[in-house]
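Taking the form predicted on its own, here's one chain by itself in structure tokens.
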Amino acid sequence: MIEFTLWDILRNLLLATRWTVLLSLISFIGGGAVGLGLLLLRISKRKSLRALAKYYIELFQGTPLLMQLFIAFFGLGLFGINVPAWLAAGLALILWTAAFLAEIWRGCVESVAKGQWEASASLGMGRLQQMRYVILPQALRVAVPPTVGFSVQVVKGTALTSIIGFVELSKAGTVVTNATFQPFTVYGLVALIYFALCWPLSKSSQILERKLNVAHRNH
């Protein structure tokens, strides 16, 4: 019987953290991009890009992460479509995260006072104007420690691609303890690494919040 030191078990489930860490910003970055896009509809003027934006938020706030990933991989299967476990854990994860950001956003640019969209208008700025120059701006100030805060969210949320095969973190631990029949040291090491990830996020949530109302009792 092979033995295993403390060493192996961690140099092991440090490697899968790696693809934790990638995944995790693929997720966040991908996210952010698809749930600006979500925000734009979502406070269009027209009615039909609203509503289809608050759709597309409420199924994926609504539905659970694992069916979302079950059906990234498993469902697109059933059509002759083969995906990769990385690519249908990203998909899964970046579409999931897009809606919430999008909803975090949308209550930050709507906490902006409403004689703010009236001053830009009036000096003939058009809508993607206004955002830019005028809202998103401020609407950043409030948004930094949600957005910040979420992404703690991301990262466990990556724990639940493990269904699909994809080995992150939490499916290392399955597989070493399966090798060395220690799921106590290995699972400790895994909630170990999962909160040196996750701490530093949170703290920093939390600092940020607090100077921005330091600076809104300020100002």
Contents of the next structure:
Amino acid sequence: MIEFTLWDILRNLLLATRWTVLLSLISFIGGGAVGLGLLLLRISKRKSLRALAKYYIELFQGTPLLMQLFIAFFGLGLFGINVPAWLAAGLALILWTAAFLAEIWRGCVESVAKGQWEASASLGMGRLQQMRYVILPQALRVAVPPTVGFSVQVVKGTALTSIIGFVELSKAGTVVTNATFQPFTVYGLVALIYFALCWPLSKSSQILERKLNVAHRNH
Amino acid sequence: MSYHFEFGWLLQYYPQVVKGIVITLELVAIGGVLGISLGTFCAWVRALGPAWLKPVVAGYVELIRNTPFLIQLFFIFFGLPSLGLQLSELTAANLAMVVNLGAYSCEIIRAGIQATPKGQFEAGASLAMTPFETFRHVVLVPSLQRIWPALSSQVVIVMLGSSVVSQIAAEDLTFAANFIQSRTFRAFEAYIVSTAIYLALAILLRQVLAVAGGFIFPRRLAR
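The form predicted in complex with its partner chain is what I want next, because the block you gave corresponds to the form predicted on its own; please supply it.
Expanding to the full complex; the earlier chain stays at the top.
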């Protein structure tokens, strides 16, 4: 039998961590873009568009991410589309992230005082101008901490893609465990690597919250 | 290639699906009650507990909140046997959910305690209550009432997250969906239907928790 040193295990896990990081970035950026679109629908003047975005958000927040991954992976395959694991993983995570970010950002836009909308309307600004020059700059300040905080959920969410066969940190953990028969060490290390990725994000979210709040109070 | 949807055949698998729903709900019930209890204890430690215990609880909360539930589950189910602690699938799933919800609910409850006006503590002290009595009788219930909506959302999130326990062969709803899929290769129908069931369960659970909140906290919160 081959002996595996701790370094062998750690190196292989770290190599797989690249894919966790990459997938997280893709999901976060893609989800942010789709989420912004959803946000605009969610706060639009047309009732039907608002309802559409609301149902989308309810659907994606009310069902397990794992099921969304399964449907993207197995479901699309049945229509004759060949879906590689990374594509299904990226697609499902983007759509899932978008739902949460849109809802977080809606809260931020709504936290801007109503008078700001009225004031900008009285200056003859159109809806898009109001958003662009008056509302978004103020909402953005409120939005930064929870958005950074949510990125932790995205990183943790990528762990589920191991179940549909995408080889990232969690999957690598399972593979290495099967080779080394040291589940305690391997999953312990996997947890520590996830912690090393997520903890700085959580911490900076807390720090940002405090900083931006202090700035707010000084106004 | 065109695909024909057929849902009728799913009916023959209803015993598996029902069993899966029951196990998912059991996991949520046990995980919810024990997890929130653990969270309450941890919140007490962080607010008023002994100094040596505070960093332990803080470490636990940070570690759990910054690692995926799947890995926590694998660590408990595959990792702990190396320490001589062999757990059944369901016990491991339950333990993972309690540990997970314990950390999240600790943070939520702590926020509720921090939002309690300081005068409440002082009022308790002036009635010659010990800090623990004040916590138990004066602070805790209004705190829980204040954060009940957030706590309910977290329970729903944990319920949805529980779909992962199928990966250690705990026979929850997702396990049933996987079982049907592997028997019939009709993945789309199997997963669409179980996703719809999850959605219905999530909506139902939210309603039940809202109604339960009204029963547990009958009095309006004074402002």
